[in-house]
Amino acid sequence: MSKHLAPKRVTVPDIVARKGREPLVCLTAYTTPMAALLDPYVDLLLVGDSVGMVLHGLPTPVGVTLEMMILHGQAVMRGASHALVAVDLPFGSFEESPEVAFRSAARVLRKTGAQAVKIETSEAMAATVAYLVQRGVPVLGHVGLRPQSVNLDGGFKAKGRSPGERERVMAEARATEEAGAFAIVVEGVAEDLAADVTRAVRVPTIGIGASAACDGQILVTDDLLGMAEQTPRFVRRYAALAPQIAEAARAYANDVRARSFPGQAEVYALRPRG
């Protein structure tokens, strides 16, 4: 009898060699249930600090702290078992030098088991990004719209719409690349100004609210699935669940109040002696 064979892990030379090819499909995950869902159709799970938005009820991913990400980086690899996993190092566990940035980095790989680090990347962090990937870990850049960075921008704010903040973040993608990094998410960006970095760097680009050029798309999948009341203009729904789950509470709450849950069907039933 042959052994059961688990599937092939998608590693980092894997998403490097799409490049230019089938695009990536990337999604973030943030529990192991819907990372067992979602793993097996696609090719990258990002463990984003939007967990602090999406499941802690944070007005921003500035909360979020490396605890937070370790805890929920070994839920979602507990998960997946397909796609390549990668956490983000939340704000203030990198920037104030390369060596608190690898231990921040070795801690969270050693702790979950995932494959890469993200963090969001510019001229100034390619030293921290290249002393990483000289230490064996692989780095995920994010350049264009950073939300860690939305204090700074007083918010949410697209980029790349100006001569200067184009030249800003095509310098971003070419320093993160330059650096090390295996694949670079380009967010919030005019779309032109995502194809043209996509063509500039020799990594894949991974896209959110930037462009069909890019070399794969990622969402949070939350809002994909409709659970928020209002997304990004960049997201397409697929699903509306939190009107489903909505109903359904509401549809329980009714069966509790008229006693006609549990019923039957719900409750045990003494054993007959003998």
Second form
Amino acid sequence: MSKHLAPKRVTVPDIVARKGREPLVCLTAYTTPMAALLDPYVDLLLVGDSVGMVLHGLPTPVGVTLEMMILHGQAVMRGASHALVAVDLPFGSFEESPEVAFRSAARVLRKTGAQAVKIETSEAMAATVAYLVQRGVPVLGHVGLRPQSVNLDGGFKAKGRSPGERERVMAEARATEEAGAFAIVVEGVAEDLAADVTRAVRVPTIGIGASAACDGQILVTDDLLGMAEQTPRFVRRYAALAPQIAEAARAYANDVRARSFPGQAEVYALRPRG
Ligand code: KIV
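Would you generate the structure of this protein in the form predicted together with 3-methyl-2-oxobutanoic acid, following the form predicted on its own above?
Now the complete complex, all chains and molecules, led by this one.
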């Protein structure tokens, strides 16, 4: 394909320009084949640290490492040519200081070719976001339910139930925007708070469990595909792959045990030479 006909990759300014316009469509991806399947339909692919729980069987995202994120980021970049790809900075790779955060972010961008990093942001992290943005690292913020704070919160809990918590989420979002984030994931908040946050910031908000009041939506792809037994109430399942995979494995096992697989059509028919 001529260079001029290659599909243009979504850029950070393209995402910013979608504030208050056509909703941003975002999904997670961790592998090359999945990224390739999703890429034509989405604006942004997130290599989320949810990969730890979804693919690696970890109980929380806390055990995810920078090396894991780089490996999955590289895999996703091999499959995606259209969507903007953002990679999560995992727990422990950015909180210590802006300098540590820059080193981690630069490694991720250099080794994967992704265009942005995502950081779970609070007022305490605003200086770090500003430090990164001022040095050329696009940052996608993440406020509300912050999964990396699972140990502090005692679980994955929706945010904004009390007036104090509402104020905190608003302050997190404002600080994240003022620090220069190009968009903000808003997770696990009620519709009116999501609407208030979306009105209060000039960059797009991307909701997960945060209603249609946001400027876009993101889901964990495995959840919408029906790969998990249980999903949060905000997930809509567009497929039920888990029972189909189990059924395929059961049928294959039966065929192998009955010696009906492989059949004649499934073996090489090589004639001897000479
Ligand atoms: O890690 C992740 O996949 C996320 C999204 C669900 C927003 O943070």
